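In structure tokens, the next block holds one chain alone, the form predicted alone.
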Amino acid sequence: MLTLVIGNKNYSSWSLRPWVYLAHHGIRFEERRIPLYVPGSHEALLEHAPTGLAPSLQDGDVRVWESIAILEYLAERFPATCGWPSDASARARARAISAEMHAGFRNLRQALPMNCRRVVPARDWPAEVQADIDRVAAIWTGCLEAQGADAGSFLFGAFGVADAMFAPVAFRFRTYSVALPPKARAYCGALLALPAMQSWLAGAVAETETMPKYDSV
């Protein structure tokens, strides 16, 4: 059986990405949760990944770390999940926006840390943070319009790797009551409504660990 090593569900956006992909597609796996930023956590994570970071995946003798690499592996390992679009042009776009999410949006990450347990009033964001928010909304809207999607659809039809990469952003937007244009708002709602996302949220709410630097934002 697959083993997925994750951090705290309330805070670890990187861990959510492969977890929600596995859970949504009904792939059996063992979850091994290692709370982050506590004594011994780095050493415990080093037993599973050379980076000492979460998440990491073990599949027999195969070990994979980094969220986007795990998702690539899962899409290949379980082709029936259709992790990438079948159309070459759409597949290229899906890979591009997934890589952009993996490497970019630094201002959004810092200003809107993931904290599933909280919902705070809307606020005005610095220009650089709002630019990241606007870019995410533009990506979502552009993908949905390109396929003529109805409200509640995912970026390329069925839930795939690109959707998993953006899943933590949906929680961030929920926490910080971020206003979105209609199509982006509908997509965010579709992500949050997924049973797998609701299951993750329930796990996050049940956790007892706190991180003051995230809880005070």
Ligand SMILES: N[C@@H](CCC(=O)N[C@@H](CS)C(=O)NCC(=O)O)C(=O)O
Second form
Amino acid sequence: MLTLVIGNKNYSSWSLRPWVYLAHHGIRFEERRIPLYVPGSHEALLEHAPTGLAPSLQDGDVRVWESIAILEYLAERFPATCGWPSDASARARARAISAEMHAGFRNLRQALPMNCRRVVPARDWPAEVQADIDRVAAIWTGCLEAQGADAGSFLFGAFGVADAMFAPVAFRFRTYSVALPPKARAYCGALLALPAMQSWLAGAVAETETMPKYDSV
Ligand SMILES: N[C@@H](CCC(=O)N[C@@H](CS)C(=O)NCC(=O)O)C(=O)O
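To test you: the structure above is the form predicted alone. What is the structure of the form predicted together with this ligand?
Below: every chain and molecule of the assembly, starting with the one above.
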């Protein structure tokens, strides 16, 4: 049985990625939720990952941490989930945008912290934040357009690793009522409509912990 260690569903964007991949694909796993930034949480996380961060995955003797590495592992471990596109050039693009998401978008992540259960009115963002938003929209639009007339709902057709990497951004855009161009908006809606995303949201709504720093952004 797999065990996935996650932080608070409302706030832990990194945790959402492997969780939604597992849940969407109906892979059974035990969820171990460790509320973040409270006394003892760092020590509890360190028992599962050398970084002391969530998420981390335990699969028998195998331990994996870093959300992108966990997704890579799951795509290999469960090949029927088709985590990456079969076409080599689409796969290269999927890996590039997943790496870009993993390493970048610092301005977006800081200015629009994930806070699933909150929805606030749209606002104007500083130029560097808007540039990150525009880049995400361009990535999504470009992937959908590259599929041509047969475009599926997700970046490379069916829901895969790249979609899981961007799933937290969909909650961020929802929370801050971010306006998007039509194709990016439709993709964001498709992500949010996934039963696995709705299930994560229900879990976030049910949580009682609050982080005032993120509730007042
Ligand atoms: N690059 C890591 C980032 C993980 C991360 O920053 N997790 C946050 C929660 S979203 C965390 O565990 N914070 C706890 C802490 O800093 O003590 C990944 O992809 O998994």
